[in-house]
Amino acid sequence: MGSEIPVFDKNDDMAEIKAALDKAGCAVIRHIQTKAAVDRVKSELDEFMSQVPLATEDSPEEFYPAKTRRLPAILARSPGSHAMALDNSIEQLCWHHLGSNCERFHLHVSAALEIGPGAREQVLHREEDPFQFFTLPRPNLVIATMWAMTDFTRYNGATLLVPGSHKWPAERKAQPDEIVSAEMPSGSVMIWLGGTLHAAAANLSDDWRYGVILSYSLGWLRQEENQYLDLPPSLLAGMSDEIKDLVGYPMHGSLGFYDPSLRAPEIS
């Protein structure tokens, strides 16, 4: 038998969640969001998701399977998603796993993901794969979260995870019994370290599997999603200082310096 994904509830001991994430490289926290909060984000994104082009055919070699929808810039489009991005439990995990290597962390990727009926399985990969300068196993560079906007089941494309793979060398390959389905009810969140192998599973059901990914990286790393274009100063007006900090507008030490005389009032 392969390893299991550690599962917790919202009010469980954070020290136990941190330790489980250290060991397994992944974990699930159930019932962290209310139904009202989930419904709000889905409603705010509904019009945008309906406009995302839907490919119906692809090649098994393509990284993104067809019959899926992917929508970036979630914080710009959904005020309700800000509470998810700033969730206290996730913040604690970010500081625990990233804080020893940076002065601050920032938002790395934000996207809504719908896996449609008939979508094939995605290839296993790591969130940190763009940073090829580090050899495996890498130091903690990224921590990712997937918020369940619908139930995640093994039949509708629940994310596949390989517990423990964040500690593997490059030549170590996952065996079938080491790949686990991250089943969880709507309102839950799955967390995994950037070095953990994972992939969207095939959707064998008639339902759409809907999740929101919010990932975080060391404050001195280039973000995979260009947050400054998805959330330019013109869109930041009225947003909280916490969001401005999270998307990466503050300096990290001497990195990211700018001329204060040219600073837009929205980010002051």
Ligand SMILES: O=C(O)CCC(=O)C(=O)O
The other form holds:
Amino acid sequence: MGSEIPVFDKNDDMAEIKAALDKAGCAVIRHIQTKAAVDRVKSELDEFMSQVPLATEDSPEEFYPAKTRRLPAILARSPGSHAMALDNSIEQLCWHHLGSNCERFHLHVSAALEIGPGAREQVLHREEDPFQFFTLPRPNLVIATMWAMTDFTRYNGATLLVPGSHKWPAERKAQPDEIVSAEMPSGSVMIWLGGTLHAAAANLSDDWRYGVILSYSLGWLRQEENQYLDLPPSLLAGMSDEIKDLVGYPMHGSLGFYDPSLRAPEIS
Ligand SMILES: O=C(O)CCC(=O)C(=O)O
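In place of the form predicted on its own, the structure of the form predicted together with this ligand is requested.
Following is the full complex, with the preceding chain placed first.
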């Protein structure tokens, strides 16, 4: 008997979702977004997505398989994505899983991910792999979400998850019956902890699988995506204070010090 991904609906009890995520290291909340909200984000990203270069030849050393498109800086390109990034259920999960080790959490990664027909499987990995300087067991550092912009099926590259692997020793390898396909309808979101093994699956279908990843980390940790370059002040102007805070502009304790009145002059 293999492992299972706990599945919930939008209005299910948050205490149950938190407990399931603690235990399995992953969960799905179905139908969290309306079709209109999904369509808006897709149409805002369309033009940018179509410009992402598409590798057709696979190289086994590449972390990202060929026939996939990856577009960063989602909040800068899609105002509709702000509601996803600030979603109240996700915020509650972030506080639960990260809140005891930081004053605030911030956005870690934002990217739209399209997996095309014929794309190979990605290697299983953990969002917290860059932080292996801390030995295990360690507190949660990262929590990630994948928003389904199309249906995610076992044939079109739905993310592979290894439930429970957030509690494993680093050297333990996942057995085939421990790897589960996170199937979910468009408008759903999959959540997983930074210690949970996962990978994009091979796309065996004729359709593109489209997801948006938004992850969050402890507010004192180096973000995986350089948010200050992807969302410089010129692009942040006009965005809500919630988004400015989420991106990581406020100080965390004494970290992130900046005095605008004492800026060095720009060299022209
Ligand atoms: O696309 C997916 O399902 C997972 C992607 C992923 O884990 C990554 O690109 O790091």
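Numbering follows the first chain given and starts at 1. Note that the structure is a prediction, hence the values are computed from the model and not measured. In this text, rigid core is short for the largest set of C-alphas that superpose within 1.5 Å between two forms.
Q: For Leu262, tell me the Cα shift between the two forms once the rigid core is superposed, in Å to one decimal.
A: That residue's C-alpha is offset by 5.0 Å.
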